[in-house]
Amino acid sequence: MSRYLFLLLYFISFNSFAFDYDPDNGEEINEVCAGCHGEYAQGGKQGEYPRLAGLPASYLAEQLKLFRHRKRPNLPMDQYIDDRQMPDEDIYDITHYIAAIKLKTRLPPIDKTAPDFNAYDRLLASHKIMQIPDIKGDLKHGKKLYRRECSNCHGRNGFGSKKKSIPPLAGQYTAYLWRQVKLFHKKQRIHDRDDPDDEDLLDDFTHKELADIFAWLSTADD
């Protein structure tokens, strides 16, 4: 079976089978995931572990299935995603739990003299802030390239599409994005499951063009 047919059959079968969502189970599973991806699925180590919070549940489930079937090689994940460690019901719960996490990019203004001000609540809120560091590049050029080449799938401002199960690029660690580009070049990841002919798309970009796109993306969620 080709990898493209496998992806299509999986996507149809998994998403057509309805599980009853158990948020408590999702939260419990997330305690394991948090060891690498953070308590709020914000990722860590500047992109060694990617941000997962807010990604489409169907996209996350698809990636877990790819890890399970070794269609997307990832040694750190292997020990967590076999049928016994993480059955399909658990995949459903954890992906919906993570997809529902919302990370702000900045804290709202406060009045410390207000009677309802709570310093501890403010501290907890600060832990849910996700701000990707800006990187150097030609932002104008990167925005133009992104809008022309990437926005049709990943959205005009890089926030992806839950309806189409397409992940956001804005708000994702730049180091992680670069690592995925290398995997796409090596054909170790599939760029678009619905368009096998699109697999060479990233080969058409120069390093500088990608650097400019990523520079703009690093500002897109500011």
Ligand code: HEC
The other form holds:
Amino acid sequence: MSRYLFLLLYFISFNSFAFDYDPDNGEEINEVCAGCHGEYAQGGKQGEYPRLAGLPASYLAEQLKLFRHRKRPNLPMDQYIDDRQMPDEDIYDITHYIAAIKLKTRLPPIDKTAPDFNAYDRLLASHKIMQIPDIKGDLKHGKKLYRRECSNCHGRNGFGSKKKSIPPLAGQYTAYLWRQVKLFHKKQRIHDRDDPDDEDLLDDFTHKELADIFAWLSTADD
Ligand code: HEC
Ligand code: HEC
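Could the form predicted in complex with the named molecule be shown next, to go alongside the form predicted on its own?
What follows is the whole complex; the chain from before opens it.
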């Protein structure tokens, strides 16, 4: 019996530290983000603005705090993320809101003559479609390298890990991924959280090797 009491107390105390998720507040804040990242957090301008939809909430929150503390450069977002503009409760709501957005990679096949066909619904659904354009490269080589060198952390098929708070690389814009590689090289962003002083995880890869990995990743969401 006492074990249950302990569990109950633990549950109550744990929850009093967490914020209650308020989806309406999340939706409202998203109107600001949508100006750059799109209404469905799908990103835009070929990766000038990354896709955020479906990324782990904890990862999104960590990045917002890195931006806030200027530990990861992001001039365009500076004005939106200081403590007053975006208190921690808001970070909780917006990151949970965005993490829950599901984007499809293609529309389901349709029968326009079916009695329940609705062109407007179809149009709305098409806005939530996102697929990374396939880029050229040695896909076999890229997949092999990816599986050996990246999949441990970024997941077997490139979709990241919610549990480990690691972002997906599949379904993310290629131009954005390259820009992050440059930031990692310049140490303006830290790739390996457990070993921040070590050289970057990607320093040993040639441009061609990374290009092949990114080429395979661009097909991983097909
Ligand atoms: C004025 C444009 C702009 C607005 C508004 C904006 N962002 Fe961004 N955001 C960017 C740019 C540009 C980047 C990419 C920076 C880079 O390349 O490193 C980015 C990157 C991010 C990232 C990092 C993604 C990753 O995979 O690491 C997160 C998280 C993010 N934004 C969240 C938000 C949220 C939440 C909002 C709304 C509160 C928001 N952004 C509003 C421009 C914007
Ligand atoms: C030891 C685990 C680990 C390995 C191995 C690893 N990564 Fe990462 N990667 C991470 C973590 C953690 C992050 C998020 C860093 C942060 O919090 O800012 C990340 C972020 C990234 C990003 C930025 C994504 C974004 O949304 O901004 C890119 C690009 C990337 N990794 C590429 C690679 C590639 C390519 C490989 C294989 C050659 C690789 N990583 C191997 C842990 C790893």
